[in-house]
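To begin, one chain is listed below as structure tokens, in the form predicted on its own.
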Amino acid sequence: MTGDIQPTDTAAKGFDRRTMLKAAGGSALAVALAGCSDLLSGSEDDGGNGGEEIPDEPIKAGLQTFTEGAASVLGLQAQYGAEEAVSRINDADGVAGREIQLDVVHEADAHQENYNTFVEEGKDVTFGPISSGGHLSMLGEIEDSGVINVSTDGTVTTLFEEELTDPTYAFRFQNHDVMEAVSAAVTAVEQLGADNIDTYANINPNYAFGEDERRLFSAAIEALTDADEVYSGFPDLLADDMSTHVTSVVQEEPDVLFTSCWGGDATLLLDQGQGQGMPDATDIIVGPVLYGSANDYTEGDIQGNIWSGSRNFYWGFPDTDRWSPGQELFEAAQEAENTIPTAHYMSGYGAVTAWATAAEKASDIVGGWPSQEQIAATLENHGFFTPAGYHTMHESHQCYSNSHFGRMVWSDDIGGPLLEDVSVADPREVSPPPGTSSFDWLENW
């Protein structure tokens, strides 16, 4: 536990973790998080129901993202997005009535350093990172110290079906690797056509993102078509080059090429496979995380048939006039830091908006302040809205939202690319049913 957060005599009240009451309602902080200007009323009750009595401080929290170097492309944009939800939440008179002050680090290759240091300090709740390979190192010390981890990425499919199959305090917003890799294939499928893909290749990032990545890419192609790989390559994380992967994919001539590269090595790729004519050698690339590159891509990187995911998040869809909060997110991202909000944005975003209203839910239902237990029972099964639309965060710990793909193609107006012909799967869709492994999933197709 942290600061003077005590835990409480759960069993006393009625209090289990597994099966708590989910409250559903709304509510000022919910609301005000979707965007909308209308807030609902919450309960002032701030105890006598058997929680802890509300503290008068602030709520301390911290994440760690990238803040700088190649992959700060990511992780700048999942900080900008955690910053504008605490904003909300303020104005929103708080969680149960408690600001937010939110620290940010650089979580460079620190994952576990900067989780620890959180904790002693006495953070509240910690968010990040947005490395795959660190929020797999992060486990075992989340689950010792007990302090609650809403994970913005990390999103390697293995983290809640192989490494902790039974987590207390470790959650994650953004959806796993297998619906974006799916959602690819669909893709590819979709435009192509099964009968016209005999051939496919990858290009991904030599660690367990990437691995992760070609593996699902891979079954879910040919489980879709009678297609063969006839090059998988892996350049290190941050490469300096991508010549050698490019010319192999241009002499290989693929139907489909497949890459889950991200940050400064999506831009490398797409500018190096440019000047080699990399996109006139294959019929489509499908990338699930491209897009989060579109604040540093220039018209010339994004010419050709190339497709991108948007996680869970796509601020031009649905139309502004269905769904008003996307354009009113996009704005805040371009008044406060002049920047295309990405699915990265919505990651820092959504994983404030997850904790925070699964904690006012459980104040309202404790009758005071909620222990890190309570929270925690709280977010299983919670279901919350954010400008990206619904999700829920489940029993497993992982969040299921909409996966989005679409036809990248440049905008003057806005100075970077757009997605055009835009397709959501519900997360049905593209994710195994609860107790099935993504794998095990993709071979019974």
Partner chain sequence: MAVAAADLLLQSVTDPSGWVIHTLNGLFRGFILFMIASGLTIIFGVLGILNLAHGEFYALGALLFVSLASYLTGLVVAPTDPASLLLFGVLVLVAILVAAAVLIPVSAVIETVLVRKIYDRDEVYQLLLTFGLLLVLIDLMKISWGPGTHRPDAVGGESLNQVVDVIPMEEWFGFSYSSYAIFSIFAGAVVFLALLWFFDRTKTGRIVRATAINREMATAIGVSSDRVFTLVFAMGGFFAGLAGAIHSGSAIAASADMGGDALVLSFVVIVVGGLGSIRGAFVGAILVGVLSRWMTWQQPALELAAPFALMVVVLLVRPEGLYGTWGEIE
The other form holds:
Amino acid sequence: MTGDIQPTDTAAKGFDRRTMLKAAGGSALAVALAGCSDLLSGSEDDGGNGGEEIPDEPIKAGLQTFTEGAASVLGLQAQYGAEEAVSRINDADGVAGREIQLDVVHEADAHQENYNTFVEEGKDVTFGPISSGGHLSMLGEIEDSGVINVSTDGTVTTLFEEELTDPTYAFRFQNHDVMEAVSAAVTAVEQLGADNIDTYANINPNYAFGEDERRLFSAAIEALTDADEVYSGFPDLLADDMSTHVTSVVQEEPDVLFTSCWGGDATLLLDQGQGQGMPDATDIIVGPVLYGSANDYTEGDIQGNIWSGSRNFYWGFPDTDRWSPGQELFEAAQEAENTIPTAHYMSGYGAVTAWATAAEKASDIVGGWPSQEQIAATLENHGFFTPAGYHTMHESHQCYSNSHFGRMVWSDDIGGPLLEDVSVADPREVSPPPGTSSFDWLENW
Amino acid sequence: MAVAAADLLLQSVTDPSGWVIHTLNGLFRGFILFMIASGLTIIFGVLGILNLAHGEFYALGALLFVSLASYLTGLVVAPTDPASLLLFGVLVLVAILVAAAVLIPVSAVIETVLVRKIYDRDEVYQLLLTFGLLLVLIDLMKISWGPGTHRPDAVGGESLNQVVDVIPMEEWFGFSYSSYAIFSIFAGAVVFLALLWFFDRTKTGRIVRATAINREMATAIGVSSDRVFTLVFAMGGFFAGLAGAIHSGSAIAASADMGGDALVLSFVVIVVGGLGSIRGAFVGAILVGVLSRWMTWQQPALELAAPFALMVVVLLVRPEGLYGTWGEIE
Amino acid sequence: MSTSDQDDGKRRIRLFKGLYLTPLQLVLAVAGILALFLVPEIEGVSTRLSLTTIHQGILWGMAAVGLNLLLRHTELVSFGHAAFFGAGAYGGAIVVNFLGVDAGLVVLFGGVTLALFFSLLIGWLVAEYRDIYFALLTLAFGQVLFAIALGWGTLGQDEGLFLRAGGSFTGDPPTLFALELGLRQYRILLYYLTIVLLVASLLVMWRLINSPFGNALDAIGQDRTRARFIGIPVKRYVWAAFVVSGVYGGIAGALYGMRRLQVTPEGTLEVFRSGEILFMAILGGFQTLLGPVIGGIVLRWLLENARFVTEHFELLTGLVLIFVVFFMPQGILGSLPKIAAGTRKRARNPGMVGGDLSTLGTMFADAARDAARTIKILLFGVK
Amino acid sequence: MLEARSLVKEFGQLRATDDVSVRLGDTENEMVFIVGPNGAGKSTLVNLLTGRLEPDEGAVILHEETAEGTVERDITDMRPDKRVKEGLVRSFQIVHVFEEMTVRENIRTAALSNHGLMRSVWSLRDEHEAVEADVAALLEQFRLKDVADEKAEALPHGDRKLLDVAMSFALDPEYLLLDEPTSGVGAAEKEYVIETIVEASQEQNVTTVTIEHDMDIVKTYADRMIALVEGSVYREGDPNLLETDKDLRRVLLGVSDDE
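Switching from the form predicted on its own: structure of the form predicted in complex with its partner chain?
Zooming out: every chain and molecule, the one shown earlier first.
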């Protein structure tokens, strides 16, 4: 980004070192030294063009998400959601009159590279990724490159709590893990009663996210009940077999089973679990991301007392009588992609909307096209609506939205599961106040 | 460690079903692995080629099965009584066999058109070609089936294996276990015995073995080594496809990129068993399958490393593998 | 690289003892190095020419140069070279995270040390194996390291480790030559350092393979028995070559970790990374010194940047590899003389292009016929 | 002097060498020939002496003249490449040369290895002028000069045999064990090959031990002859035994005529 020296810069600086070298005739050398001069002169400032006239050309936006592989169960939802948001925004005359052009790329294991390529392509804003590890690896780049990224997911709790304390350009739309893990514990207690929970078990995917969820859930359930953990298994991410973990749970017969398995792992766990009678061996199964695989379940998979979160969005809640946007989004998703929109659909939708509404607001304020800093500053404490309700982007750059939990039941009408008895938790109930670490907060419950 | 071992022992005495089920889980996995690895090992034994694209045959079998099974089981209503359950089972079996059978022409054509051209080339080119093939096949599968994961359509609200799993194992064996997995173990055993019979008892099998041992001599006595190679490659493709089809009938979801892990684990299996040995692939697969399930159960941290550590030990102590005969089919 | 056989009457310029280049070679070499130094500037020409891709391509290529010592000379196919690339990357990360040192050269040294350790250990265990056993043993060791990195919490599991100050993911990058730099400056300087190390490591490799030691490796590759009975301690030499090759991987891996500021098991240690290093060497031309670097840049570009150009980048990459096997077995660099000669001939005699096309047509027709015959045999049996 | 002391080597049921004791190089640059029918254990004996095989029983002893007299050194467990450094060099029945190197490079590789390779890691292979002189001399002596820059794989069989032997001489041997250097060589060339070997051995003061099937050659060139039969030393001594000893003639020629 900063490597490209704008013509205006040269004009502004007049007869700089580079032009001088060129004039001296050594243009090849001059170019060769230009990299060095970059090194010597420090970072070029490109953020000072705020308030410029609103350009004619469309806004260039990039989204990285899992477009293939097993994780595309989530990734494609985010893509569909982002595309729906972009198309709605463009239908409504764009952001400050500018249309959004969205490029989508497979995030693979190249998050940094994808972000950098987007920046090099001159993207005005970037969205994604899904992977929390990938999100971490990008943050340094984002802060250094100065092109805003609104993460769709990448929801490791500690991220904006502890480790990235003063971000400028990196934002996260989706609720962080603590909310869904705590919601899961609360739901189990509400359904069974604290006195009836003596044992619980964990099955979480074998990577940072899974361990994060397990620690948070365990801390929450032990704060609410006297239960002991009787089993904890970590099947590999994208596993092709969970029989061992299912067998262990069936033999331990815990009162509560918590799982943060998602995508194909969720269907595999429930399908294999049904085969070995896992739902019968437990009183309740709570899984914050189980509903994310809504499009892939069969009726047989979800037999039993299985409760799932739907992070910050469940299209059927509140009821359509009171709140139609959820139903409308459902219909849009059905029409465009023949898919049941899940919380990851909202990840994409919300990330785009967060940025677009903030950019619009900023352009109103500055009376022209805002700079990255100006949009970033507007995004802090920015509140906005989506069909999921009202969201606030806290100044920690973590967005807060309501968290949903409900019982999965089969619906022949939509050919997939619905959530029944949905309970909604205000972010203040299920996450620590900004500035407090989740574990400290849970300990003092 | 000693405490853990004592714990285990105690547990196995007080509650043997844990051991039985975890071992069955391992056997299921082992037999799937065996079906993939058997093809890899005979292709290596006869053709001298380590086919990196072999895992893609497995993936292709899985995806084909998903489509076929969805179509076939869609033709009937959900089974309600033993007769309709039997019909359903037959349809699933047909889907499995047809999916695997499609791999025969696919792999035969790949062999004739591409792989045959490089038998005499340096092994690095064989690796490069089959790796290129791997990438091409993955992408072709993504184009055909879409990038995500796929399961057979539900029948009467249940997934395919749930329908099959109504067979009451608990009544027969005293504990609950997936009858689909039992069927898969049985199928794997049949494949193993069939392969042994083929190579020991049939004329074609002996010709293949003769070709493996000495190509020139086989040619001299009038055997078309080209045909033998095509046959072997197609057999390998068939068994990998069979593994994929059977596996995707269990709870797993099929996807275009499921071949990689299968391939790497199959390496372990054939090295442990001895390159080119079918008995070796069998023992190796069961070892790796059961070991990995036991590890997942007792020492989950070692699950990933365990098969490779086993492979390292075997290679260092007995490089030719447990049943190694180096390039001959046994 | 040619030997200094100077009987062909061409004028040669002595670079240093033993290395003589024709004027053309010298111009090409200088131009090549200059071009590499220019990359940070010309990347603006096209977004597809990113410094990131070229830098990382060079680093993977450097590992492939190391691997090529085994592949070309001792004729051993290593399928686990990512182990040393990863060890280099993790070694650097360990220095930053657990020793709290963020001086770039110390980080680099840490990476090389860890790679050296593992190549000494693994090399000693595999030095006497050959062919497929060597390939599979190296693969197995590579996977064991991968499994350890993925399973051991201290190493951050799938998220790996960050090479930023304090191991946090937003800290400052390591210092280079005691300079604290912004990210862009850091990366350009690191890139220049990479080029310098690349040129140095190529020269070292050139001397090594043209030394009696390199000659002995050739001998070992061509006939181990004979090598042993002309007095070459085969195991020790293979071990030494393995270690050299591992250290190259370690340098490259450490620089890669410093470039990305994060190391992950999947990104540096997985078996497919090992395969890529091997294929880079072949793609670029494993009978040449520079080929693996070219292969590194090209394959990296295909794997990383082609995603932005086509959805079907895997198909594209696969077809390129298959093309190389059948039409350019000498790899990109190794085939250049042939291509140049062929192009010259065709420029003089354009009629030959028609012949090429018909040869190509015949090849495809043959393939189609073979395929059809196979299907026929499957359906109707052998007549 | 190189001594085989009660060497036993078994391959499964077969005793390839059965308690073989021989002394080689008792006299100055001795020319010893080992004869015997196929499967008599000739190659096995050479393999045991040079370290290609390890004996099941017995020892390989090197007798060295020092200031204090003769010292015995047991080299039974010594690696082959170390034995080469001790002057124990061999060629092979089936030609082992570096196929992708030129003839010159083959000989140079052998000559260089004798100069301590590790020490010369940082030098260039064509910098070793002393070696080049040796290489040139050997090329001349073994009539390989005209094909010096041909790849070894492209040579006719006779030249390949010569190259194999020439490489052995490049190693500055004290004891040279040649496993059928004339096998597969045309009748016309045979004599030349063996003459060259004898000549070079005399020049370099080498004890040469040659496995040979052609009894005329043995009779013409041998200082001493060792006849192996079924793994044991059957006769040892003057090559005239080949004419005088009827049993030996029957055992040897009866078989070798069939070949």
